[in-house]
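Here you get one chain, nothing else, as structure tokens; it is the form predicted alone.
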Amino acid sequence: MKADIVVIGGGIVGVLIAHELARRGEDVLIVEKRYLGSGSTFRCGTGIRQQFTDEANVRMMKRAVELRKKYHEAYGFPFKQSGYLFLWYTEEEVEYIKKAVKLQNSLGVPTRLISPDEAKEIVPLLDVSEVIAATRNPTDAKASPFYALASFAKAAREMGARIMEYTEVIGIKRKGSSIDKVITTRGEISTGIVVNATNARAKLINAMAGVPIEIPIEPYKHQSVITQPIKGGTINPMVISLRYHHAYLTQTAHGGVIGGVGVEEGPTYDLTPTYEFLRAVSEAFTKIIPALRNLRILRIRAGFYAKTPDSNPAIGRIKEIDEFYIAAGFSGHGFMMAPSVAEAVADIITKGSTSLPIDRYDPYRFERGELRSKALQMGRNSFY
């Protein structure tokens, strides 16, 4: 089997980076080793933001938002610019977000500071008694993963990408430092051009490279919560507490309550809910809008957060491969990033360069000891 350009990994980032490849005319193949989805993507909090308290990664979200917006009009996937609801509780929070949301509205980002009074009139049912204050944007947006993904597959493959789910890969072969063949469990792919969308098992895909260099990428478990149904339109935001267990939760077109708290554990590819999360969402989610309390959780699922040690993803070219390019260690926040870094990723690989702001995301840069500034994440020890 022969193919100009490999992607391996079948999550959000891969399909949209095949996607658009295939969009521009390109011969790709996307490998993954179970079915589309199934690491990370499926089990994502349906969250889009643009509320970053760095350029470079509000710019990506903001670009990532567009996108969205324009194939959710192709292709018809749910897509609501519902808006995330930040709530916080002391003046040195306060202080810190105010030079976020000027930061966003220099870049175009409509957010603004409110009223807890504010914040109540959006999402009637909240504990605004300890909140002194709320940021509000209302283009941040949420999706339903498993549409969005199955709605970019779709596309890819009428574009003429071809996709090989349960195909595990077990080496890839070099000649000299050029890609030559892709070993899979269904046999050798002959291909020139490698892209590891892997996210939590990226490193290992780097090992088969032989990748030169170190990029710490390790899988922590998140576990989310969804809950029975309740009225239509009650929690239309996703609403973010960082001071309770940094827990977010938002409502579903289905109507349940979709979220979860910042309970880690890793690195590891164990997958198995835990008690311990399970008691501190019910705590933060009651603490937030106790009318939740008598609410029954109906699944509980785990997901891996695929970390790096500022947060923030691993997204270039390797120099010492031909054609070896990396998008992974996003760090919970793939799924609402990726038609950004698709972009990025076909624009280096068809052009050689791209104007959208992936500095920041250098591979090379945990060599070099130039850590980024912490991406702001759900599920950090602390606030800054």
Contents of the next structure:
Amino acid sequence: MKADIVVIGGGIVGVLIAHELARRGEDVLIVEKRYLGSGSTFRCGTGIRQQFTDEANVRMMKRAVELRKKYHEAYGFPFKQSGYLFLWYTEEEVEYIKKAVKLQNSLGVPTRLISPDEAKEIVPLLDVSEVIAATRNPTDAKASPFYALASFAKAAREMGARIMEYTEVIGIKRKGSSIDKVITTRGEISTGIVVNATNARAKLINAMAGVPIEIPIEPYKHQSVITQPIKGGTINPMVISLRYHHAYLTQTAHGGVIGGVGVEEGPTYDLTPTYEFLRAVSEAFTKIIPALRNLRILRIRAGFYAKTPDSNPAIGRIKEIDEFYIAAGFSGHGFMMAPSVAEAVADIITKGSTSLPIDRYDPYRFERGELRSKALQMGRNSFY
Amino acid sequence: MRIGEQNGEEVSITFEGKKLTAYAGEPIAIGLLANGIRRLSISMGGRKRGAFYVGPAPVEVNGRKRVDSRKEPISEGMNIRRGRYDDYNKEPETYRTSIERRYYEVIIVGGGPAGIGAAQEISGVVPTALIEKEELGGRAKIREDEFFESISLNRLGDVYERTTALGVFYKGEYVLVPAVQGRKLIEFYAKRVILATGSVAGTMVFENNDMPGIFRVDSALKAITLYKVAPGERIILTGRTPELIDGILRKYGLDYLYVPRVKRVEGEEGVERVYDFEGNVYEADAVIVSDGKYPDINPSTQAGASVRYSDGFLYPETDEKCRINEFVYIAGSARRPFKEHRSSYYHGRMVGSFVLEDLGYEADGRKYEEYVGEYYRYDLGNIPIEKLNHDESFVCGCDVTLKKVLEPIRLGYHELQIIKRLSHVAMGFCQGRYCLMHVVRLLHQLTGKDPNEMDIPSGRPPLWNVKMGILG
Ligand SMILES: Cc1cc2nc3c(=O)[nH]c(=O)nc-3n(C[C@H](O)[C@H](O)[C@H](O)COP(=O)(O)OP(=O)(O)OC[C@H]3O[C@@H](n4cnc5c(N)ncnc54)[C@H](O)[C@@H]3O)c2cc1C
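For comparison with the form predicted alone, produce the structure of the form predicted in complex with the partner chain.
Then the entire complex follows, led off by the chain already shown.
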């Protein structure tokens, strides 16, 4: 088998990269170990946020929202700009977040600092007795990973991209500095360009290709919960409370409450859901919205946060190999970011450069000891 | 219609403004059924629903919403109204009262014949806990099984009834099985766990198969034998295994007609007419669906078992001692759908023996082998998709129509995992217990794919839906 470009990994990032390359007329093949989305993508919390605390992430997410909106209109998958609502509990937090709001506003993201009462108007079930302020950006969003991924995959196929599922990459052959073949459990693929979009398993693919630098992406187990449905529109925005176990929660199109807390285990490849999570998520959610006490949990499930030391991904070309690209290590924000990541990666493959601010995600920064400021993520972060 | 001596005191209740009499202690849905009321809830998709087939059955009681009519006991003066699947209460009311921790050598989950057999085998030797989410006896009890009634319920170790296990979690040398009992959370720790969680009743796909008046075989049995209330006065029995209930229907003098396969039911408040595929129409007020029993694979797969398919059902893969790993054993119909409760019981004893042996005690499980009889073997079965209206036939109680499941398959998605996510089948209240087999069938029918080649989703904790307020 032959392909000009092989994308390894059929998660949201791999599929969107292939989609964008196919759109630009490239011959691209996705190789996915299990089924599309079976990695972190189908375990994700559905949230799409632009409220970050550094310029590059705000710009990348803003572009991602624009793109997703465009494709939502073209392909019809559900996408709802119902906002993110952060709850804040101390003066120190509020001071910190005021700066972020200013930054976000200067980049065209209309976040506002609002009062607890205003927050309660948006989600009447909230317990705001300890909340002193909230931030809300109405253009943040949520989307079903299932429909989004299926729609992009379908469109990619229609534009000529090929997809191999239940096919694992087990080796990469080089001829000198050039990529020669990708070896899979279902045969070899001759190719000149490889994109590593395997997220939590990116290190293994890097090793197969002989990537000469250290890109420390480690797999951490994160879990999410889904409850029985309640009336649609009861919890519209993604509600974030860093104080209570870094919790995030919202409602799916089916009415269930979905979300998680920052109970993190790892590095590990184990994805068994845990009792500790079941307890922690119930504790946090019922603090934030006491009425959830009455609601029944349907299930919990686990996925990976593929993490780097600064919680920013590694995106870019590995110069020593002709040609090898990486887009992996997305912590808790790969789903939201994928559309602009795909655009940036397609830019550098087809044009050699991009106007998107991906310097921040330079894969060489770890080698050089130039860690970035931490990306604001659900899970571990600067507060608590 | 009441068909025998009632337990409990006669009380008066109100339903949708109408005064009725019922008996204290019986579940709301049963008390209403005895008064001829079948329609209790409205589904997310706006469909009229009863309490006895698939999906939950929420009602409003004295202003409190989302009360489970299948469980909540009736009491004097209750004011009941119909509920909606998406109702919720603004006032938080569920609180945990305590957390306890208990240590045992062996925990048995499931108090049917297999769990009882295992407990009797083990409890005299090592400390044993038997956890049952309802009452001891399981299916055997509601079928008034003679063999089961002949065994004594002594020597079971510590019995925890009305206690719902949430899952199996591995903690080094120990296994943790957290469980909810009322408002209490109990953390059971043990060295070995036996899952004797039994089987689930097979359901069928036909037009308007979500209508009030349709019964799963186990809910019909419960109504009749535990509460002495008939499912209806003109009963149609359908499905491949009428023997799971026909004896009881006769025993209680309930007239029924056996129609192997139903095409459609119609009615206003519930079933009034039943159509078969030969063009016959029957007047009826209840349809009992008895289409096989299937191992409930969710507890086993949550604990880590892989799934295999043969003889018409999915089952957890085990070794020669019925183990899925060093810690967890599967006993009874959770492993193979036994025909006789006697078989489940002796299988439980056998597995109990294996556990003792593995814990270093002298025991010979093989001696029970001769008492373990046959299990059901069927073919996979099929859904007559050419003859059904796809918008009106439901694969799943969460308003998932045949159409919704066929769509992704016809678009070329042949992976069960994807079909599940695109159609939302097997993602709701029952976590796949009553609907997953239908998807397996459809996928096989349309693509020829062998069920053993399908990627079957694992059960996830909690094993049964549990309120957040108890865990938080
Ligand atoms: C509980 C939880 C909640 C989250 N919530 C959010 C959220 O609200 N918003 C958000 O933006 N992000 C969220 N995330 C993060 C998000 O899920 C990920 O960042 C995103 O899905 C990453 O996409 P990906 O395509 O890079 O990786 P993945 O989806 O993991 O895809 C990588 C794929 O590579 C495949 N693969 C690996 N090795 C090989 C091989 N050798 N050969 C072939 N294929 C291989 C895998 O099978 C996998 O399918 C959450 C994550 C978790 C776990």
